[in-house]
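Only one chain is given next, in structure tokens, and it is the form predicted on its own.
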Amino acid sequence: MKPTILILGAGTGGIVTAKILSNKIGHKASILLFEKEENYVFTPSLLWLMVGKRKPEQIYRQTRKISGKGIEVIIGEIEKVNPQQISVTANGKNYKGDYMLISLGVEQICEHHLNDYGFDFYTLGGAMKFSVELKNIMGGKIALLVTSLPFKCPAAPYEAAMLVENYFRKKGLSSKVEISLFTPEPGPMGVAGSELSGRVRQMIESKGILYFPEHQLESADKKTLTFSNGKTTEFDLLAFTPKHQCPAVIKETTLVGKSGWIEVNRHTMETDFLNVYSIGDITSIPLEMGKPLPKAGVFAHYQANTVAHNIIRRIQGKKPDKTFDGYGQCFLEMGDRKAAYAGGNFYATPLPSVKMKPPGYIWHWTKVWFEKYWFFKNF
């Protein structure tokens, strides 16, 4: 009989895993890909959407169109996950597998009624509505807010702030707006090291963006944000990141560790259950510096390569021989069709070894190319 592989979540990690399995052993396996959303959104492009550089229909595709031999896409809520039995219940039906990959990402929660006062730019709807409001505002205080830690894509709020600044500068309204970024972090992208963090802070402040680290949101109303340090700020337009937490259906299992996330072997992405793996944002991988590996799509992508390869080896009766090495990179959009590029080894000791290349057009256009290639390859 063909082995059955259950893949939970059709985000970056789930798609990459399904496609590799399909290309290599699709004729010899049944690959079930579970996803609750009808449409897959390429989340890196939400930053372009929020400043009018993309239309909504340009950055999503129907999830069912994920193509590949042996892949069956199942749309619906996952109601139960049983790692001991390697089984999943979705839409009232139970599915049993020989292997399971959990790549469900994070559950996003809006706290403090922020959806009533601003826009969650980590969602398609929120980024789209923000772009509409942006076109109508001719001046005032623009606030970008990180509500809580951890949050996925550590560069995104900083990119958003620079793209918004660029938008107003292009319209000749720089003198009429005040752009501020508030975050609980002590500095930008701190896991990447103090040098890189300082360079990112310098980048945003050189554009006139006001930066307020160590500002943990405590409450909000229609025009005011209040922080736990006692400080407040008023705003005319607000974009925010939602709270991130482990999906409820996984919290109900024994997969979740003290971190509140799934804890795995950081090299093989194996859980404590045989033939059950987990990758991406839903995992917590401690680094030697004491902080966890950042939640970013690039890590899910590379972890997926490892897991898919090793599942294939097991199916072939061979010993798994591929490991995830902790390398990752990202682009930092700055506006003016320029971006910076940062990358390196996050598993390096005693601290991650991450370097940033100077901003340039090449990095922006590389990100544009990857967006197009991703849709072409997978849908």
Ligand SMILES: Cc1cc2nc3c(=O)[nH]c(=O)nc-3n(C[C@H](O)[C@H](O)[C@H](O)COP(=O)(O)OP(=O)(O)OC[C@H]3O[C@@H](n4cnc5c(N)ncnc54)[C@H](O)[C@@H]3O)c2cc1C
Given for the second form:
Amino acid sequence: MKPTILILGAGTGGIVTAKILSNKIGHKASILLFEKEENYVFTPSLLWLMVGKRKPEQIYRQTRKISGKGIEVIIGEIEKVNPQQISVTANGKNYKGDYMLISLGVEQICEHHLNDYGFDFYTLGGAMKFSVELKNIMGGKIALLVTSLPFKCPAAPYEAAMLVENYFRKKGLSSKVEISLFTPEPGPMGVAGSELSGRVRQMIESKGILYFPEHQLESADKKTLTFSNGKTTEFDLLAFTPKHQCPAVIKETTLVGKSGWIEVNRHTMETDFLNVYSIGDITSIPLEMGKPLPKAGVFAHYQANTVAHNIIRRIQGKKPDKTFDGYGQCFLEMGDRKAAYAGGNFYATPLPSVKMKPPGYIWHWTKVWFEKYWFFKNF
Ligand SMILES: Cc1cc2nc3c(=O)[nH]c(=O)nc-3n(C[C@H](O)[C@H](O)[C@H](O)COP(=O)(O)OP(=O)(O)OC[C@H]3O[C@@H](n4cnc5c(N)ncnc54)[C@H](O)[C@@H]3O)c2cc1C
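Could the form predicted together with the named molecule be shown next, to go alongside the form predicted on its own?
So here's everything in the complex, that chain up top.
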């Protein structure tokens, strides 16, 4: 009998896992990939979409195209997950597996009716509409807003602010706009350490972007944001991140720990249930410094490498021997076809050991190359 592997979610983690399994044991296993969305969106490109550097159709592909030996893509909402039984219900049908990987990411919620006043740039629709509005605006107050913590890709709002600044500068409108970034964080990318955080702050402020840390949104209306520290601001154009929470279908299971997310062995990504793994944004991995491992695709990707390898070993009757070591990196888009690079070991103790390399064209083009490579390899 072929083993059945249930992969929940065809995002970064699910795709990488499914593809490795398919390439290595696709002829000997049944890989069921469950996903509710008809289209997969490559999220890093949403930032380019916001400022007109991509068209929507360039940054998404049909989920069904994640084909490969042994992979069956099942489109539909997962309604129930039973880790004890290693089973899933989708489209009213129950599927039983031998192994299960949960990579369902985060559920994104729009609070304070923000969709009525601005654009959620963490979605294809929101980033697209923002880019249309951007073209029409000749001046005024542009607000970028992180509504709540945690949010995925700690660099994304900073990149968005820098790309928007670059957009107006190129149009000769810098003196006509005021760009502000509001966030509940004490500083940018805090997990990476105070030195790196300070450098990112300096990077955005040197571009004239006004930075307002420790600003937790309390309410909003058509023109105004009000924060819990009593401050208010007016805006003409607003881009915001949604609230992130554990997907409802998982929240009701015993997989979820005190953090409100799935808690796993941070090296093997195993849950408390035998042959059930979880990776990526849906997990919470505490670090010694007191903050969790950031939610980012790069970690989902490397964790997927570990899990896929170890599932194959188990199927072959061998001992799992690969671990996720906490390494990760990101490219911070800055405009002018330049990006900075930050990377290192997030599991280092007592503090993550993350270094930043000076901005350059190379990091921007590496990010562009990865976008092309990702679509070529997986779709
Ligand atoms: C604007 C932006 C820019 C980013 N840039 C970067 C970057 O440069 N580098 C980086 O490392 N990360 C980046 N990220 C973060 C990255 O996208 C995520 O961290 C990564 O996708 C997490 O992978 P995942 O597999 O955990 O979850 P996801 O990729 O979110 O996949 C989860 C999947 O599960 C599906 N799903 C959820 N619930 C159900 C259900 N009930 N039934 C069926 N399917 C379901 C979802 O539709 C989704 O496709 C960025 C994110 C954004 C928004």
